[in-house]
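Starting off, we have a lone chain in the form predicted on its own, written out as structure tokens.
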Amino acid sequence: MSKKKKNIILENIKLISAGAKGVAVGKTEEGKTVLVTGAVPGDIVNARVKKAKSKYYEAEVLEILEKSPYRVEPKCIHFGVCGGCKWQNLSYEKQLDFKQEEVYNNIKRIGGIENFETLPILGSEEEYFYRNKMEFSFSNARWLTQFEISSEENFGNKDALGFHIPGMWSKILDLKECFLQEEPSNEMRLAVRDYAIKNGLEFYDVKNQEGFLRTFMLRQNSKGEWMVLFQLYREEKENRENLFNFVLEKFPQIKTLVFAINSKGNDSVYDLDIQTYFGEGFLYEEMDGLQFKIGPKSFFQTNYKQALNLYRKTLEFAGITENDVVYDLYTGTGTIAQYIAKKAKYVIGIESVQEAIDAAKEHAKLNGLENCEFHCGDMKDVFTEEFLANHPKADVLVTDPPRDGMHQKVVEQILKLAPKKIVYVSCNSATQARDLALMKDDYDLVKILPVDMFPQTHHVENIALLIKK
């Protein structure tokens, strides 16, 4: 280790594993842990310390002395600048290994649980082009490369349509390609960008909050039908209609085109008035015989094929019988609840978002399922003693909370409800492990199954089965 002024340079660090959020982990000669960004496990690097903590360093790569045998060539020209797909330079086989290891270690270390079966991680059939929804932003402040900045040349038009640069919200990476959504996703985005520039349409100015074109969302279903959503900062009727007609004529795959005028301070779509320009304003998706209506505000798993696997495995873990009453906490639009309802006696779903509950009820009606009911409200406020007293006792409970996991009051209510089985689906195994620790005196963790919904990233889902002691 060498020091220069305030810089601490760590030399010849071998990175041996992957840590939280995809960082590579190594150790100094003194045994202190180093979390390194910009590298992959197996690399030997020199790194500059960004933060020195008592138990570990946070560092960034200065130089790769020896490349990892797990390294692969990134597919995308934007790798390293774009904030997504940070594991494109790591073989998919090793991505799965590290994801499985992270889930297992979190359950043992944070959950304090030792004896459970770990099933092999369920990898994604598609390593690229797996997303059915993408959102892009317009900006008149294109992110410039260091070469462009230092050259002091005038690079002309600075309009961009793409992703926000991490840590620089006002700057947009002008995407030339993206490997997350199948074509014609790239073709649509580039066609819209080129049309807008050619016709002098104003791209959004994030700092001054003005302009015309704001965001562009593409959504598809498994039948190859597409939804397009434009957010516009202000109304320009003639420009709007000309743009929409151009897009619809060029891309006959578009089943519906919707838009919203958004002059507020953020791009969130949930409180906007969505207007339909073409089509019905929604798509239908089919999953194992169930129909789901997907609108511009709907939450739906972005990896369709892996979502199917996730729901099937959740149902398999639950082992539902025709006599079972099932509670589905954080039910969302009721997707898992509908899967369960095909097998169960009765299903009760709870969710905090009213629009999601409305969709769940609509889906149940659409699928002819009369053995389920849905309730809206904050989980800790709805899932109470009074609620349990007025509803049948659960034989099985399924929970799929957001990344923060379950509120402690919710865990306490689950323990009072005391279902025979709990199936806990999580997108964050660290908070899942924390919640499992609160239940381990009453429940045995039987098995877990990590599921990779997001190849080329560090994110991983996990399904856990708990049985009442």
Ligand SMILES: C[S@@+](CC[C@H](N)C(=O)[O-])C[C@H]1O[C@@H](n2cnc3c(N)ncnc32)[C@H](O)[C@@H]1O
Contents of the next structure:
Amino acid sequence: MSKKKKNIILENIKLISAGAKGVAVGKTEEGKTVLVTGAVPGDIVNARVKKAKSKYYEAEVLEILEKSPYRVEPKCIHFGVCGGCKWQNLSYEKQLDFKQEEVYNNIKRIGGIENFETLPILGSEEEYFYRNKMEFSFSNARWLTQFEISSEENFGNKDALGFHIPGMWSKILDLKECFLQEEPSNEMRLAVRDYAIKNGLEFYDVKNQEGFLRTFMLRQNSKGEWMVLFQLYREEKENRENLFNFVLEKFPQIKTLVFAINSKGNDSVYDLDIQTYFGEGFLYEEMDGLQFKIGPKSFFQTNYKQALNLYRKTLEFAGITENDVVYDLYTGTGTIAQYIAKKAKYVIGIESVQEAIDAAKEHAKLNGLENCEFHCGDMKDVFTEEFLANHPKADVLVTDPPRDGMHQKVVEQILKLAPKKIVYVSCNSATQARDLALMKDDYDLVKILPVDMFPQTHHVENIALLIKK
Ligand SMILES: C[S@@+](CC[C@H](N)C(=O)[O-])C[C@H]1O[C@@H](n2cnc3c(N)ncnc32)[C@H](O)[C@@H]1O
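Same protein, different form: I have the form predicted on its own, so give me the form predicted in complex with this ligand.
Once more the chain from above appears, this time first in line as the rest of the complex follows.
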């Protein structure tokens, strides 16, 4: 280790595994853990310390001395600049290994749980083109490459349509290609961008909050029907209609085109009034014979094929019988609840977003399922002693909370409800492990199954089955 005042350089660090948020993990000669960004497991690097904590260093790569044997050539020209697919330079096989390892380690270390079965991670059949929803931003402040800046040439128009540069909210990467969503996703985005530039439509100015075109969202269903959502900063009726007609004429796959005028400080769609320009304003999706109606604001799993696997495995873990009463916490639009309702006696779904609950009720109607009810509100305020006193006791409980996991009060309430089985679906195994630790005196963790919904990223879903002791 060489050290110059605050500038600590760690030399010859062999990175052996992956840690939270995809960092590569190694150890110093003295045995202190180093979390390195900008490298992959298997690399040997020199790294500069950014934060020195008592138990570990956070560092960034300075030089790669030896390249990892697990490295592969990234597919995308934007790799390294775009924040999207940070593991594109790591073989998919190894991505899966590291995801599995991270989940297992979290349950053991954070959860303090031993002796559970870890099923082999369920990888995604599609390593690319797996997303059914993408959102792009317009900006008049295109991110310039180092080459463009240093050449001092005038690269002309600064309009861009693409992704925010990580950590630089006002800068947008002008996307030439993206391998996350099937075509015509790229074709549509590039056509809209070119049309807008050619016709002098103003791209959004994030810093000064002005302009016309703001965001562009594309969503498709498994039948290949598309929904397009434009967010516009202000109304320019003629420009708007000409743009929409151009897109609709060029892409007959579009089943519905919707838009919103958004002059707020943020791009969030949830509090906007969405107007339908073409079609019905929503798409239908089918999953194992169940119908789901997806609007521009609906949450729906973005990797359709892996969502099918996730729901099927959740159901398999739950092992529902026709006499079971099942609670589905954090039910969203009731997707898991509908799967369960086909098998169970009765299902109770709880969720905080009113529109999702409205959709869950509509889905139940659409699927002819009368044995379910849905409640809206913050989980810790709805799922209370009083609620339990007025509702049937649960045989099985399924929970699928957001990244933060469950509120401690919710865990306590689950322990009081004391279902025979709990299936805990999570997109963050660290918070899942924290919650499992609170339940380990009452429940045995029988098995876990990591599921990869997001290839090329460090994210991983995990299903856990708990049985009452
Ligand atoms: C991971 S999603 C699960 C969605 C659903 N199971 C599915 O697969 O479509 C988590 C859900 O929890 C909801 N949620 C987040 N915080 C909540 C809270 N405090 N109380 C109730 N629901 C909450 C979100 O709105 C979201 O729908």
